[in-house]
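Single chain ahead, written as C-alpha cells, the form predicted on its own.
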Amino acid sequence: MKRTLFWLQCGGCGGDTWSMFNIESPNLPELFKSLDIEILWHPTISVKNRADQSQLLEDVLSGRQQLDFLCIEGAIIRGPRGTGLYDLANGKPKKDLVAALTRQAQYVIAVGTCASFGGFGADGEIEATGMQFLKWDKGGFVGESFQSKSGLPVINLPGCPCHYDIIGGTLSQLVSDAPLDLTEHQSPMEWYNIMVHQGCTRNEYHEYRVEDKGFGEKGCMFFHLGCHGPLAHGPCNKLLWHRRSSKTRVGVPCFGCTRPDFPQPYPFFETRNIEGIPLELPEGINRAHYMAYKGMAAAAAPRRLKTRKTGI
C-alpha cells in the first residue's frame, strides 16, 4: 500500500535534510521506493510550483490526499507574542499550517533536536518550541495530550542532526506495522535507550578515571572537557556516522545535542566541577558514592593507561 510523506521546514538549519541524504544502504531513492512512500513535498527536493503546491496544500488539508508521515524539521516559531509572524508560510503564520496538517497526518515526526524540544530558539524571542515539548517539560506545540491519527503521539527523533540511519530506520518501522516502543521523551527505544557513553572506544580511561585536560591526549573527556557522553540518551557510538566514526572517538567531547536542554548556556569545552567532580552526574549515580569510587579507581588504574601517548 502507497504511503505519503510530507516534510515541512520550520525554525531550523536543514541539517536533518542533508544528513537523511546520507542514507546509502539502501540510498534515499531506493529507499522511499522499497517502502512504497511517495514525498508529496520535501522544500529541497520537490519541484512543484506555486500553484501547485497551493493545490498540494488544500487537498491535504481538506483530507482529499492522504498524509501518512508528516515529518517536522526545526522548531515551531512562536513569536512575537504568540502570532507567528516571525516565520511565513505564504504570507501566514507557518504555525497555522503545521497545526492544521498534524490534524490530518497519521504519524507526526519531529525530525532533530529543534523540532522534538525547542533547540536554539527556545529561550529567546522567537519564542521557539518543539511538537509536543518545551525543552524538558511536555506540551509544546500540540500539547501534551496530542494524538495524531495512529494513536501514537509526537514521535521525536532528537540530533543535531538526527542520525540518517533513525530516519529511514523509523519510517521502515512504521510502514511495517512493527510494534514502536517509545522513551519518555517519546523516542524510539531502538536508538535512544542507551547513552552515548555506551560503546565510546574511551570507557576504560572513564572507568579508571584517567583524564584527557587538553584536546590530542587519550583519556576521559567528561571530566573536565565538557563530555556529554554520560548524560545524554543517543546512538552515537551506535550507529556510527559514514559507519566510521563518532565525536568521541576522534577526540571531540559529546555535546549532548540529543538532550532536551540543548544547546546548553554554558561553555560545551568545559565540564562545570566541585574539586574534580562533574556538577552533573550519570543517571541513577549518588554523588558521595560516585566520588570515592572514582578515587578508588584512579588509584588503580593499569599503567599502560597512566603513561598513555598523546595523540588521537
Contents of the next structure:
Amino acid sequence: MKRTLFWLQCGGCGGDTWSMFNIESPNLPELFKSLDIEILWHPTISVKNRADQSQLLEDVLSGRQQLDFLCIEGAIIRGPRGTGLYDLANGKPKKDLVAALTRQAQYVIAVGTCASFGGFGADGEIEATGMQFLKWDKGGFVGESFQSKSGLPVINLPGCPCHYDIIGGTLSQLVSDAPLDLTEHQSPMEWYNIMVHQGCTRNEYHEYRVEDKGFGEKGCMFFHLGCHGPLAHGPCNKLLWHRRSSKTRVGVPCFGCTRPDFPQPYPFFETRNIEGIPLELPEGINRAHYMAYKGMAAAAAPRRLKTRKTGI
Amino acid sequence: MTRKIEIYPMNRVEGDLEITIELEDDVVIDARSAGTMYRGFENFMVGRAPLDGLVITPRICGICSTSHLYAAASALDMHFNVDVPCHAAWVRNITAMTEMLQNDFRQAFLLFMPDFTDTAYEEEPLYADMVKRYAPLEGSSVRQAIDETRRILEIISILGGQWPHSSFMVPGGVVSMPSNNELNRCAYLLNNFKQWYEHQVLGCNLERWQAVQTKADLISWIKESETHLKSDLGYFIRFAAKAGLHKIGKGHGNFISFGMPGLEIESERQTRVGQIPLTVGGFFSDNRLSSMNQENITEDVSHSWFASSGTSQHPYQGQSSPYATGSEDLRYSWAKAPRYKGMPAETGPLAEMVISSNPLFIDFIQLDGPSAFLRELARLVRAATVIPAVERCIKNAISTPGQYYIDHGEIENQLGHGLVEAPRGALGHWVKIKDNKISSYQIITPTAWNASPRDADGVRGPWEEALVGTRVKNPENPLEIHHVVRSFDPCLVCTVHAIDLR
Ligand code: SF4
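Alternate state requested, the form predicted together with its partner chain (shown: the form predicted on its own):
Below: every chain and molecule of the assembly, starting with the one above.
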C-alpha cells in the first residue's frame, strides 16, 4: 500500500535532513522506494512550482490527499508574544500551518531535539517549543492529549541531529504495522532505551575511574569534561556514525543532545560536581553506593589503564 | 506594465527565503530578498561559558556545521592566545574541506540541477537526458551523488566522531588523536571520491582539467571527447548554455573571500601560523584585488527587522534587537546587510576563484563578467583544487608524528575572531569574553553577504542586484529567478541574528 509523507522544516538548522541523507543499506532513494512511500513534499527534495505547491497544500488540508507521515523538523516558533511572526510561511505564521497539517496526519513524527522538546530557543525570545513537549513537560505545541489519526501521540526522535538509522528505522517500523513501543518521552524503545555510554570505547576507563582531565587524553570524560554518556538516552555508541565512530570515542564529551533539556544552561565541557563526584549520577544510581564503588574501582585500576597504555 | 511577484516558499533552499521581484514587461527591474525566519542564535550565547560556542554554533547550520566549529575554535585560539600545532591544523583542514566537497555536490545535484528537469524545458533536445540524470532522488547522477557524499563524510566521522554537529576542534587543537590506520582509511575514502569525481563529474582526470585555463580552452575541452560531453560537467555546460545561464545573474562584481586553509609547513615552526594557505583571502572590486582586513567589515540594519542605532557597525560593536517597529515599509528581512568598506560583496566558490586569480575564471570575468553559469561552474570544479589539498594534509599528517592538542591555558584576550572559508564562502565569528563569560557573539555567514538586503544608501544586496535585468519567460513559473538565486547556494538558516542583552 502506498503511503505518503510531508516534511516541514520549522525553527531548525536542516541537520536532521542532512543526517537522513546518510542513510545506508538501503540508501535514501531505495528506502522510500522499498517502503513505497511517496514524498508529497520535502523542502530539500521537491521540485514543484508555486501553483502545484498551493494545490498540494489545499488537497492535504481538505483531506482530498491522504497524509500518512507528517515529519516536523525544527522547533515551533511562537514568538514574539505568541504571534509566531519570527517564522513566516506565505506571510503567515508557520505554526498555523503546522497545526492544520497535524490534524490530517496518520502519524506525526518530530525529527530531532528541537521538534521534540523545543531545543534551541525554548527558553528564549523566539518562544520555541517542541511538538508535544516543552523540555521535560508534556504539552508543547499540540497539547497533552493530542493523538494523531492512528491513535499515537507525537513520535519523538530526538538527537542533534537525529541519527539517520532512527529516521529510516521508525518509518520502516510504522509501515510494517508492527506496534511501536515508546518511552515516557514518546521515543521508540528500540533506540532510546539505551544510554549513550553503552558501547563507548572508554568504558574500561570509566569502570576504574581513570579520568580525563584535559582534552586529547585517553580516559573517561564523565568526571571532569562533562560527558553525558551515562545520563542521556540514545544509540550513538551502538549504531555509530557512518558505522565508524562517535563523539565520545574520539574524545568529545557527550552533551546529552537527545535530552529534553538540551542545550542545557550550564557550561559544556565541565562536570558539575560535589566534592569531586558528579552532581548528576548515572540514571537510577544510589549516591552512597556509587561513591563507595568508584573509590574501590579507582583503587583496583590496572596499571595499563593508569598509565593510559591502551588504545581507545 | 509593471507587476510584482512574490516567490514563496522557495524550496531546495536551506531555510526560509522569500523573493519579491518587480517586472516591467518581462524584465526584472527590482528585487527584494527576505529571510523569513528568526532563530536568535547569537543570543543563546550571551552569558555562557567561553567554550560553549563550540557546541552551540555548529547547530546554526546542518550542512556546514564543521565550518562554524572551525570559526568558533579559531576565535578561541585568539582568546587563549594559543598557536595550534600543525597536525591539529591538518585535521581541522581535512574535515572542513571534506564538508565542502559534500556540500558542493549535494548543492549541485540535489538543489541546483533539478531545476533543469522542469517541464518548461520539455522541448529542449537534452531534456530527456536531464530528467534521467537529475530527477529528484531518481536521477542516475543524483543517486550517485547521494552515495558519494555520504561516503566522503565518513572522514569526518573518523576524525571528529560524527557529522553533522561534532565539537572536536577546541582552542589549542583538536581532541582526536587519529592513528595512522585511521588516516590511511581517510586517504582511501578520499581516493574513492576522487575517482568518482574524475569519472562521473569531470569526465577526465584532474591534470587534464587543470590544463583548462581560458574560456577558449573550455570550449575545446568540451569538444575534445565524448566523455567530456557526457560527464555531469559536460551536461551542465551544454544545458546551461541552452537555458541562457551565462546571460543572467551578473551582480555588482564585488567579491570577498577569507581564504582557504593552510597546507604545508613553511618553516621549522610546526604551527598553523607557519602554514601556507591554499588560497589567500581578499576583496575584489572594480577589477582590483586588495588584501582583506576584517576591520573594514560592517553590518547595516536599515532594512532589516532590527532596531538600529543609526550607523552601521563592526561586528565587535554590533547590537541588534529584533522586531523593531517603525519604518515598516522599509524593513523587509531577518538578514542584516554586511558591507566591506561600505560595499556589498558576493562570496562563495566564484569569489574564491577570482581572488585566488584562477586563470580560467579571471578570463571569463574579463570577457563576460559574472553570471549564474560562472558561479555554478566554480562550484562544480572547486573539488579539482580541494581534493589534492586534502590529500596533502592527510599525507603530511601520516608522514610525521606530531601533537594534536596543546594545553590552551588561560584566556588572555577579550576579543577573538575566527574567519574561515566555509562551503558557501566567507564565514566569521566575532566573540567578546568578559569575566570568563561570553558577552557578545556576532556571526556573519556567507549567505548573510549574498542574501543581504539593501543598506542605508539603498544599495541592493548581491543577489538582489544579480536579479535585476533578468528576463523572465513565464512569470507564473519564474525559473530564471531560481537559477540566479540558487547559483549563490543560498542557506537562509544561517542569516539569523540576535538581540544583545546588555
Ligand atoms: S567518555 Fe562518556 S560515554 Fe565514554 S565511558 Fe566515559 S562517560 Fe561513558
